[in-house]
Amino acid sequence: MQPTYEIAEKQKALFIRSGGDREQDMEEEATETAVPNIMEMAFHLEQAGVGLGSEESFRIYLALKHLVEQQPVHTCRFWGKILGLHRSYLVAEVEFREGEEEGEEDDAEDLLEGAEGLEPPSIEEEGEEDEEKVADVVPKPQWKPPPVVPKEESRTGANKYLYFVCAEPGRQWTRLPHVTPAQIVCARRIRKFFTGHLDAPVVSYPPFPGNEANYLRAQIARISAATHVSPLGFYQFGEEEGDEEDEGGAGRDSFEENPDFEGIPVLELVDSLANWVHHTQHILPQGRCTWVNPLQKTEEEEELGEEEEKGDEGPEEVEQEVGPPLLTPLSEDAEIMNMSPWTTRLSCSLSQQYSVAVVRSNLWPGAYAFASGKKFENLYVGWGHKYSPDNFNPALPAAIQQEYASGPEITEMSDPTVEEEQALRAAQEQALAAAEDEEEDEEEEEDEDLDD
């Protein structure tokens, strides 16, 4: 009973109004607010047979309301629920107001970078004293690590939105860090269940660069890029972005709502996947939504590395990665072993005029979307794993390196015998005696020259 009582005490605060006039609070709620209408979404999803139930949905609504009051939120959306072994994660997708700096994460990254650059001075002092004692110079390895792909800036690409998570409505919301390309690339190669603890390590091969919070953020980015869909025509590209498609092949990265959208009949949404489009950018194999050349250096790096690169060969060219553009229809998605990646259906086939269209992802089980008239919404409730037609096999360790080729320059010499040592010693003594005799003869010749 103790855990249940603890949760009840924490959720009790959700139902208590903050101090103020009740009429004033009602007027504020009547105006535009960043808190989404969770109950309306839950009603439509309940008709489709998915969702979290009306009771939990209302508690999530109150929890999101507290999040909006605590943070400078411009837009807020309930992203979904990712299940865990010990606890689950309720995920909120948030966009801050313009001008609000995200200083918490930047300060943490600066601290980490500063800590990595610190070196103990005692080691350097000892190294200076022992320089004279060291006879052999340790060779430097010629191998260079591959260049690090920079992460996308805030409000762009995979980091377009911020994500807050909590285990239960009423608990503290925790902000997830921005995702890096290395984390997305590694998350594609591993398969781990979430524990419900953000600071838990992710034990895997290949090693994941981060803890469970980073792995959770990477999976959210992958699920969002693959499953966030909307009816055709709901979004449109702005007029100012007409020529952006030719700039570096990146394509358009933003859109706006179409004020002239009148909705698509439910039967047409169910009959054809071409009436649904992706409205989230595709993540390239590089781990970014917009491709960058990892071998291209900045001006500062070029100035610092001019001397080192004089003797090196030029870097090989990297082929540019291109993905599907925004608002691509679902009908163009790749099949999964002769199976469609999406399944559409009506919420009720007996009363089609009052039904909603539901589309379910077969690639990411647990991802759903519904549409009815001018309204649509996306929701994910699952374990955060991608469907695989084959059994998951962890990546094998790298092949063992071969032994160094043996040759006379590295072959160990055999120890000499006693007879060989005696002969060498006698030869050395004979050579020393001959050298002494030559020195005596030279001294005698010099003395005779002086007497003359």
Contents of the next structure:
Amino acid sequence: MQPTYEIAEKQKALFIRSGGDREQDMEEEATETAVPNIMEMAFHLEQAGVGLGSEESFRIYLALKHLVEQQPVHTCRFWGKILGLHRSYLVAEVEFREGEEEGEEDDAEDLLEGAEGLEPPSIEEEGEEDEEKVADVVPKPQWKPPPVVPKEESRTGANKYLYFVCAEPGRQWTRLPHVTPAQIVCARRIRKFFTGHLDAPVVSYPPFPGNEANYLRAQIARISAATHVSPLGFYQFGEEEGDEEDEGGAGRDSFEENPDFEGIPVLELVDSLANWVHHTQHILPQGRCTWVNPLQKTEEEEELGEEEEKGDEGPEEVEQEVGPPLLTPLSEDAEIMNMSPWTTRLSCSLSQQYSVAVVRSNLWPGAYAFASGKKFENLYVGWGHKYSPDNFNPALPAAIQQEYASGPEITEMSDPTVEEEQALRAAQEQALAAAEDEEEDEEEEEDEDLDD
Amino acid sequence: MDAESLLLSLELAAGSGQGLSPDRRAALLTSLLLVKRDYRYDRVLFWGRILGIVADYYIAQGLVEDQLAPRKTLYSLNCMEWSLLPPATEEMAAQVAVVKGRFMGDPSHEYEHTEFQKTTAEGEKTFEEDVVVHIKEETRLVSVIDQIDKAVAIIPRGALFKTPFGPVNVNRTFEGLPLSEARKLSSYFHFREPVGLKNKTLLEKADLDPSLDFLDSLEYDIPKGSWSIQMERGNSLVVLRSLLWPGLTFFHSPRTRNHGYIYVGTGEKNMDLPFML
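Next block, the form predicted together with its partner chain, ref. the form predicted on its own:
Let us now look at the entire complex, which starts with that chain.
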């Protein structure tokens, strides 16, 4: 029974306030904390039949409060729960205060710069060796990896929020790393259950660039982008935005709460999907929310490019990818097999006056949103996979690459036969004999000249 | 889950995230009691909820004294008025196998499926026709519930016992699984007629207790790993979730009598399971 007592002790710690005078405690109660009213959310979601139970929700509230005290958090929200094979993940969506350093990102960037610094010296060394041994060098492969799409900055696009996970309320919250576009692109092509351990490898084809923490983060990003909705009018675009032309048609990417929002009647919310809008940016096929041309070279790369052969630059013009802009209504979402991607329900048909409007996603089973009056909230509880009416088709392995370009250096030539060799030798001997005769003739002529 | 311990069971199964709203719970408490009286069942189980696009189906099952006898299945759209469903047959299973996609939520909805059928007309010509087959949603519901029951309805070892006369009864002296047993898949049995018991060798059968071990255990389920077994709340609750039919949750508090299963899901089998493990 040891683990039971262990978790009970940890949860007891949640309930006990950190030490302090009574006056401090009173002050804490008066100021607002960043933790939202989870109990109210849980109550409304329970009306819809969704949620983890009131007691568990209260424990989650205390755990979030604990998180807020430990980290410099500006806003925080309970995102949901993702079920795993051995353990599950409780996910909290958090926004740090302005200007807070995120130490993990710097370490990762340092590693990358160190690796690039090592590359140029090795190329120079190989160049010297090339001059010495021309015949023995293995032909270099001409395949260049496709350009890496840079990941989005913190607080923008898919990395707008930071996510913390823990297995049960009372345990330590672990931060998930930011998501890169390559991870999102790969996560779209694989389908794997989560085991519950963040450092577990994700064995798949195409190989996922990361471990389970990265896969989890990528799925959270996809679910947030697809299923975070709010009633029409709750959020509006700010008034100080530039023209759309100046931004290159990229669309607006920020919104603010509408102070004049008066709430939409619940019956209208249930009847029409146009009363709900997405308030997270759609993720483009590239893996980012704002499009970046991967073929655009930085200044350093342009200098190197002049030295290299210019014939390798393929005329690949990549088209700009455009997605639906922010705050599009749900009625514009694509259908799945003639079925609407969202189902709306009134929470209780018997008491229509006091019920809440519930929207359930058919594309991501487990994603719910409710709205009642001026309040709304999103929650996800599920396995973390998209619904697909067709069975999953794993990606096939890529075509076998051409090894080396065939040329005279490496094409195999058949060995000469005996007759050919003898003919060649006879021809060479004749040539030698002819050359010796010519030399003797020349010497005789020279001797004759000298004699004269 | 047993209708008598509905509230506690729902709370224990809440870890999967989907349950029932308070109005449905209130409706179930009264209506299941009435169902038990009207149909004269020995035990009524609240089986779960199948999510449809327009409406959800709430399913209950009634058992007679012999726990392994065929169960009667009832469905309701509002948790108050229950209608009996016909028993499942193999023809239904074959018919329903072609239907894909979500449940509509309307029991009178008909799925259309075109099939090639060779018909012999008068004379001797045989020609192929596209025949449109209509499959009622009720048939699909019956068949899916039956498949889920046969595949993933489970019960802990010791909760039922078999009398020498044949019928299977609820074990009133079941005190719950000990903690060491609760984590193993072999302590849980399929709640259906045993299929694989006859294939066991005599040596294996010698270790079994004929009154308790008369059902298939989960250990030999194919594919291996299609059950996720987790301990929640420290070690005080063991939760088994099926990966083959996502949405089925089985819960049990070790050392107590509380156990049960509930299915809340779309009613679709997870055919991608081997890729996902």
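Since we're looking at a predicted model, the values are computed, not measured. Numbering follows the first chain given and starts at 1. Here, rigid core means the biggest group of C-alpha atoms that superpose within 1.5 Å across both forms.
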{"property": "Core-superposed C-alpha of P389 shifting 2 Å or more between the two forms", "result": "no"}
{"property": "Did Q70 shift 2 Å or more between the two forms, C-alpha, core superposed", "result": "no"}
{"property": "Rigid core superposed: M39 CA moves 2 Å or more between the two forms", "result": "no"}
{"property": "Angstrom shift of the Cα atom of A426 between the two forms (superposition on rigid core)", "result": "8.7"}
